[in-house]
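In structure tokens, one chain follows: the form predicted on its own.
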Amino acid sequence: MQIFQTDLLCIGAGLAGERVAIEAADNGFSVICLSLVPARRSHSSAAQGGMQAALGNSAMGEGDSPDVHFADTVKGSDWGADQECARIFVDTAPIAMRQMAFWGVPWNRVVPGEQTYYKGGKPFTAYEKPENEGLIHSRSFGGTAKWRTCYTSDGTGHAVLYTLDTRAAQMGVEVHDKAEAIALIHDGDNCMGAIVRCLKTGELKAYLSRATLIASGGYGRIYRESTNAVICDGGGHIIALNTGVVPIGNPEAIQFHPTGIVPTDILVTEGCRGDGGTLLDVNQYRFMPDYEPEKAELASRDVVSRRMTEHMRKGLGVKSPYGDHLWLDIRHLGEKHISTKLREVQEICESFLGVDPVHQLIPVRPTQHYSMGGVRTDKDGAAYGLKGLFSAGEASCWDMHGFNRLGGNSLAETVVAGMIVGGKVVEFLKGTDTTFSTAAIRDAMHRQEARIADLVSCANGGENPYTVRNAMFDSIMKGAGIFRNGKDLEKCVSELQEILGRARKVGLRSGGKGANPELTMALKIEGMVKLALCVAYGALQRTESRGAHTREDFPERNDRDWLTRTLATWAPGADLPTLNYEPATQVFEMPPGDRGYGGGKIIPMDAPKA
């Protein structure tokens, strides 16, 4: 058995993982980051639009502050957020953005004088102050009172990830790519690292660490139609769930982004609408102001996705061989703007659709995009259930997003939470010694070796893992999409329980243990179905509508009974998760109220029970 030992093991080398790694390395600790792909190919690099921080440098951001950002974030979460975490985030975000600039991120900057911007397809002029020349600029995003989304054209994730990866290399952080953590090493109380499979050779290795961080991104690939990269299949969540003691927070909170292109479901940034793009129906009529007169295309993502779906249900979608869609129109922004500030969008449209957005409409529809849920942590990023285990970024439920996150808040969270959680990891490492149990390490390794041997020999059956995955796709897409109801969710849960039984009987057609995608899928499929069940069962039990969780049979947001966070754990051998609940927030800096968009009724906290 090959063994690596380090102070901090980061499972994931995207923005959150590398930002935590940098903080630990800067304080003299050894760090290894594991990555399925080379670090600069992490899914963070696909993020386009920007990072929210209340800098107030632009004309349309004037008067912004962390307090305004806080209010937007809590409203965006539909009061499902942990308000203490939201406050920590908004206060730290301006510091993090300036730090990113210092490290080399080429933020778009304020150009003084009269500038032409677009809102709702129409131009207007704003005067940028001479004294703000060269300061970090911002663009408009959905659900915000001010322009505060810092950006580098539409390649923000790419720019920040390359900067952080360079910084990590300077700090001596090791990145072991083509490596997948398939189990945590723990004794039920303490986490001691992970069992890791080399994706090139198939060799299993033990990585021992005093602190372990899960920063593996989201689990969007339990859905067929997703903007997520294929590596975002919940690997980090699965190994946490499989401990039996670490909960997944709010698994039912799944965000659909309004503008995935058809048919590939690749994302085109919210920056298109923030910069003045509009949504059109089959008649090329701009419909969003009819539903949301004030916010229109820049209501929060959950609201815009619902309104688009409602409009297509009325028969006003564009028919295509791939299902109904709507149009995104950015033609009026002009070639110069599109080829500079939206150049990735232009490249995506030309390469994957054969469409030139300077002159043509972009076919779009709501597509699964983000997991608000994740490994439940406290405000320090420490996971519930196991000492020495932390989580950050989309992999975590920290929980500043509640039941809907605002665009730009997640990308900012990676570096803001990375800074904060990294600091807490450093405190943990300075104050804690770890005793490694040779029995726990040996048992964890033997269990994974036995799993692989059973899959290769088809000891438990010969189910095809890809067939099982397709069955999971069919079930969750129908039952736990943008709109949900009890009947469909009950059917979905029942189907997924049957699919879980099949997932436990998969075997390989191929025999290789090395670079074998079939083995990779076979090792993960049971965990993916478990995550799908956490989503569907959590959604079935939550009899209200809040943010991205919309129950057609329970349309009210019920603050009286459901101002809570779901905690899903999985007992060994169980067919369903165990669901517990905790208060959504311990601190009400901002009492529950109306979001100001999206409509819907609210059952207040003090309403009498029926």
The other form holds:
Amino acid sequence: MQIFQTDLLCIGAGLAGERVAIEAADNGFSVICLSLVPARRSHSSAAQGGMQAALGNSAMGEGDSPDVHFADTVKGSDWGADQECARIFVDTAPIAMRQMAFWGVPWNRVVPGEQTYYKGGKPFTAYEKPENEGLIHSRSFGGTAKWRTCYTSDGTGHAVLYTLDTRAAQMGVEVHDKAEAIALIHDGDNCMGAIVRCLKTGELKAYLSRATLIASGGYGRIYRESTNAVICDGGGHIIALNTGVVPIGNPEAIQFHPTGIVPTDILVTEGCRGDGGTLLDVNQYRFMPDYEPEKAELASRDVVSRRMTEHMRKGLGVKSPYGDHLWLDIRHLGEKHISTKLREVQEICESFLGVDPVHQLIPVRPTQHYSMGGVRTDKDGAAYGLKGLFSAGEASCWDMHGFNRLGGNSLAETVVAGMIVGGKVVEFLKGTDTTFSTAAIRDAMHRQEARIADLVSCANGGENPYTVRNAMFDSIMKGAGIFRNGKDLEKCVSELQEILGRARKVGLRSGGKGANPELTMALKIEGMVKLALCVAYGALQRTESRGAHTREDFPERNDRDWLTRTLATWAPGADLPTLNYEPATQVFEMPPGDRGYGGGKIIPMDAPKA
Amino acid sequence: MGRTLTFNIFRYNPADPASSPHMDRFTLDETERMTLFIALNRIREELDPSLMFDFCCRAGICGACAMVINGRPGLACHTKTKDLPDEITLMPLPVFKLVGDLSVDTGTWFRGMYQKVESWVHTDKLFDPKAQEERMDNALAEQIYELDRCIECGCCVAACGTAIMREDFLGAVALNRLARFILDPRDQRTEKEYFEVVGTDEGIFGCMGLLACEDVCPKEIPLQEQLGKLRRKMAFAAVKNILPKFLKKDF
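So that was the form predicted on its own. Now I'd like the form predicted in complex with its partner chain, please.
Full assembly next; the chain just shown is listed first.
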């Protein structure tokens, strides 16, 4: 058995993983990052918009401060956020942006004088102060009082990831790419590293580490229709859940975006609707004004996604080999506007659909977009349940997003939490010694070898892992999608339990030699179904509507009973997660109130029990 | 629509002693708006679960899925079947080490490249968390980003005559990377230091000027222009080095 030993093992080499890695390496510790793909292909690279930080350099960001950012973030979370984390985040974000600039990110900068910007499709001018020339600029994003999103053209995630990855290379951080952690090594109290399958050769290796970080991104790929990269399948969450002691916080908090294209589910920007694009049904009828007379297509993401789903449920969607969809129409904006202001949308339509949006309709539907939930940590990024285990980024539930995260806050979280958690990991490494138990390592390795042997020989059955995955997709899309209700969720949970039984009986058709992709799928399908069950069961129990979690049978946000965070753990051999709850936040800087958008009724904290 | 597509796909699993390099044929019915991402996943799920290939973002952003499509390197995710003939031949990228079938190891190659060109900002300054950021002209930031748009898919390397002949050639991607740092005032390296990295046959002087790199670049980065500028800059630097001191100021 090949064994690697390191101070810090980062599972995931996207922005969060690499930022933590750099902090540790900077302090003289050895670091290995594991990544399913070369680090720069991590899903962080796909984030186009930007990072929120209250620098207040731009005309439209004037008067911004961390306090304003804090209020936006907590309102956005529908008071589901941990307010201590949100505070740390907003205070640190400006420093993190400047650090990225120092390391080489080509942020767009303030150009002084009269500038033309767009809002709701209409141009307006603003005066950029000469004394701010050359400072980091910002753009507008939904749900914010100020323009505070720092950006690099339409490739912010890409530019920051490339900068961090070269910084990591400079600091001597090792990246072992095409490598997948399939189990954590632990003794029930301490985490000691991971058992890793090499996706180049298929070999199993043991990685021993004094500190281990899960920074593997979201779990969007438990849904069939997700804007996420294909690697965002919850691998890091699965190995945490399989320990039996580490909880997933708020698994049911899932964000959907209204306009993923069909097929392939690539996101087209909200700017299409912002600039005047409309949504049409199978009869090419514009239906949104019927549901939302005032805002129509410009209602919030959640609302538009819900209305689109409602309309398709009435049978008014467009049938296709890839499932039902609706149309996005931007033809009336004209060629000039589309090829200048919406160039990226035009490119996506032409490259991936062969559709010319100047003359043709764009097939779209609401699509899973972001996992607010994840490995639950304290404000230092230390995971609940195991000493020496940390988590950061979308993989974690740190938890500044609560039940809805704002655009630009997630990308910023990666480097801000990376900086904070990195510092805490360094403190941990300085102050702690770890004893590696050879028995625990050997046992962990043997268990994984036995699992693989059983899959190859079909010892537990010959279920096709892809068929099982498709059954999971069908069930969760129907039961725990945008609209949720008790009846459908109960059905979804019982279906998923049956599917879990099938997932435990998968076997390979293809021998499993080397970097065999069927084995890769077979090794994680049971864990994916478990995660799907955490989502569905968490959603079933949460009898209220908060942020992105919408219960048709419980439309109110219920602060009296549900100002809480779900903690889902999985006992060995169980068929359902164990759900516990903790207060959403220990510290109230901002008491629960009205978000100021989205409507909806609130049952206040002090309301008498029903 | 209504076409039946035939895929000829390179197969070899180096981890399986029974495997030898060969081509396999698969047929699929073409569906509306089909891309190679959809087609290859269907082949894996419906016909042969052992087929190895790489996708990640499947949106043309991450560069994972480069392969040779009917003789030309390109990104599989944004290749639509309707733009291809009934018969489609897929091969792994050359130059990079084969993992299996259509999957290659680009990570090791690119990490080696960063180390060779020291692809990071060289500075003796220290970050001051209390200080305002250093100012930069927005037009310059945009120029740097224009070169930073490279997604390291490897198409330019796979299409390069020199890279295929000599293993140590840096390739357009590395030369473009260095051009990015030359533009960036935060990088304090001198012309001489840059020359030491790329003023060689493994670097800019190895380029034969065939320019396939620019032809196949999925991000349409102006590689031809960058290589030209870099060659001129490095040639001047070379001449300057052999001139007597009193003439040097003319350059």
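Heads up, when I say rigid core I mean the largest set of C-alphas that superpose within 1.5 Å between the two forms. Positions refer to the first chain, counted from 1. Small disclaimer: the values here were computed from a predicted structure and weren't measured.
Identified hinge, 255, 389, 90, 444, relative rotation of rigid parts between these two forms: Among 255, 389, 90, 444, only 255 lies at a hinge between these two forms.
Rounded to whole degrees, state how far the smaller rigid part rotates against the larger between these two forms. About the hinge, the smaller body moves through 25 degrees.
Taking the rigid core as the frame, how far in Å does the Cα of residue 268 move between these two forms? Shift of residue 268 at C-alpha, rigid core superposed: 3.0 Å.
For residue 300, CA displacement between these two forms after the core is overlaid, in Å: Comparing the two forms, residue 300 shifts 5.3 Å at C-alpha.
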